[in-house]
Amino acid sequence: MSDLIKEPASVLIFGASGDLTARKLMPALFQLSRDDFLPPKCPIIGVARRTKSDQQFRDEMREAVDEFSRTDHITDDEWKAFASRLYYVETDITEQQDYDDLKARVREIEQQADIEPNRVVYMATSPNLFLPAIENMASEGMIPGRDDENWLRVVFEKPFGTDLESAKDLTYQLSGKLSEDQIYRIDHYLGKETVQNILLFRCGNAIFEPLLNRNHVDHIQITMAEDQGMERGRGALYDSSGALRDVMQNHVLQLLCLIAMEPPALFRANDIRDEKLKVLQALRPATDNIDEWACRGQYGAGSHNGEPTLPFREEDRVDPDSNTETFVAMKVNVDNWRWAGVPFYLRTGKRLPQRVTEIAVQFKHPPLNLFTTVECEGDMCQMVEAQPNTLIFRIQPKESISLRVCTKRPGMQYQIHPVMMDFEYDESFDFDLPEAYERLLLDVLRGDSTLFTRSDELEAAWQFVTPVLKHWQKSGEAPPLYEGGTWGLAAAMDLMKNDGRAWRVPSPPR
């Protein structure tokens, strides 16, 4: 039994009938239970509007866990042990009168389990239900105060606001009911093993941290690409957000913070988040003209794995006249002593050639190019430009860390041949990597907010992207089209081409 969780707690999932619960939350909770990270006395209570019994809920969750869990075969005994934790309470989240029954039923379950009313509430709902749920919980006395012996932690999924003003307003409204240490704004990318390893890799290896600065780094590229379009009925939701809100404002900027931040004085939540905040506050556009450093696009018709694909405007549940961007690229600067003059190139998009997320740190060339550089494929070799050292953090789909270095090609001449030094998790460790939601749910139960976004971080990120968002909205123009299955816009290529650089073409996973 793990001692990571000091005391048992009940987990309430608001929106328990939704896709997020079935695909991510319940498989993650099952795995935590199976691996002995959850105390035996830790009930999991689904809360939703649909009518169903505890047994119906358990049967539905068995199907979800069978389909989406990383465990290949779940025995009946394993499931029976987990299912005994599961309960369901029919509740209309928007109706205050339903919370009297909810509170009574939850307390009854907790008393049966012989635990105190310490609770995690996961808001697996649409954002418009965040405030009604919290207000109704507060009215029913389900939110403990600072001096209360029991605790409550509330997890909010993105999007947390749609621009700077709405994010500030939501934080202000919630602050009347919840303290900041009760709020956990989740970004599932921060739960991925390689993302967490960025800080350890930097701060735990003396040979690398001194090199990550303007004296040695030429530029940094962050790519978050998806080869899918609007599968699983996501068209309507994505059409209302777009790539800038859905990915750039949160996932991409969080990755930028982790690679650019100063090492914290202590490895504690607030110390780490303080350093991330400093990066966001130092973030600057490349020029005063937004169109010169930020571009957007929307995918048109194309192909994927040899099959034709629809343009975005013809996808299910997407407005036929939609001006929503599905691709964004930016060139930005971090104006501080460490990174002054080092450009950061960011891009994200749907319907690109492959699903890949990576951070590539490209170092400067040596001051003198003393040797010829040769690249060979089989028996075919050719002279190429000198290849710089590159440190690559691959976050998905196959988590790894790679370093491109130069070595002498065997033979009678002094010729440089670039080679890759690779570390891949699944080859070095003989066990499955935990899913991001497993780590993040465990951290909530532990009260560790390191991998969650603080309100001032969130607002600093929105402050940077909101002018871009408003500029595109004000223009009223449709985003330029790019062919589905390609790497996006010519304008994105020009962001780097104009600087004498080029985007990396990520290698497909082996």
The other form holds:
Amino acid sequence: MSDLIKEPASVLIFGASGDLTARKLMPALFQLSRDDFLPPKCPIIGVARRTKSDQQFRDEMREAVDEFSRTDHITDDEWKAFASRLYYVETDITEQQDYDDLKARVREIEQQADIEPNRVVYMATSPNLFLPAIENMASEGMIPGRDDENWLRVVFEKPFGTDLESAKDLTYQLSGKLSEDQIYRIDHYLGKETVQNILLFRCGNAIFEPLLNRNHVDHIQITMAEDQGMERGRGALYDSSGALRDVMQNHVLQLLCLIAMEPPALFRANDIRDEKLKVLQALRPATDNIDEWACRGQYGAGSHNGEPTLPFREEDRVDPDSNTETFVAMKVNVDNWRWAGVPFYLRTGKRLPQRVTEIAVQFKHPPLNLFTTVECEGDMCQMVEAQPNTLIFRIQPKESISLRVCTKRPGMQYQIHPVMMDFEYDESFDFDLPEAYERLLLDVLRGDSTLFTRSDELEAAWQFVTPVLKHWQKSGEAPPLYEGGTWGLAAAMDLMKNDGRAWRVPSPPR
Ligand code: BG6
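Now the other one: the form predicted together with 6-O-phosphono-beta-D-glucopyranose, given that the block above is the form predicted alone.
Entire complex below, previous chain first.
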């Protein structure tokens, strides 16, 4: 067993019949168990309303893990070893009286495993159940206090609030029952290997960090694009949230923090979170002229892999009159000494041409164009000159870091030619990248909150996006349509074009 986890604990999953449990949590826990990261005694207890036996739960989870695990072939022995950890307790999360049985059964399972009541509770439920669950646990004495020997860590899935007010309110209500160090607000992007590498790359190399500032950087682009639409019934949830709340407020702003923050003095949870918070606080507030720097869109009909695709409003479980945005682009400013005057262009959306997440740092042009040449092909002539260096963190897929540099094209003239210097994960490491949830679950079990969002960080992110949200809600207008499967929206193109810049077209995965 790996010695990363010091104390055995049990994992309770509230919402164990849901999609997240099947698609992400169980495959991640299975992988951790298979790779020997979990202590031998670490019961995993599914908690949900439906009636089922431990065996039924195990059978359902086998199907889920077979379908969604990154391990291609799971042997019966591997499965048996994992399945022996699994239990199921039928509980209506909103019913106080069910917690008596829940507590007794969990304790019984822990005693059989001969472990202390140290617990991770994963709230994989809809957000309206967060508070009732915690209140019911508190009334049943399931929340240890500061002086107790045993610990409890509660993981909250997003969305944590739907705007600044509701996020603050939830934090306030929970703070009466849980201390901040018992709360783990998950943003699964922070668990991605390539996202963690942003800080290591910046602070583990001496040559890049001195260049990441307003003296050398022209602008930064962050793209989180998805080609998918509302498959697997996601429409209902998404229609009530939209791209700004679903992705921009959390994943994209977290990426911005990691590329823009100051290196922390020490690599410790709170030092890192303090620096990220400062970036969020330095975002120029979204007060006036929102339409000049933020735009949204909704996908209309289009195509994906050559097949026609539905407009958002005709997707399963989406309101046919929905005004929910499925695309957002913004130009934001980080008003601090390092980044003053350097725009950050952010975009995210569904039904775009490809699934790709990347951060591109575009450096300034060389001060003199010494190598300008004119190249002609037939009667088409083109000026070729130095292209600015670009540092690209490809978060997914085909995880990599690349630097575009200019070189001399071999030949008798000085002709300039851009080339890429690439580091690709799968060429440098003979190692499957762990899934984000594996890393994050392991971190909760070992009590490391570095990759989780603190309440002040979360509120600062909501503080920034809420005026935009309100502005769009107030307008009551339908978002402009873009054709599904395209980079779309003219307004997003104009954000860049008006500044004499252009969005990168991310290279398709090779
Ligand atoms: C989730 C969003 O947080 O992230 C989804 O709610 C989105 O809408 C997903 O599809 C993307 O995650 P990943 O890891 O596939 O990039």
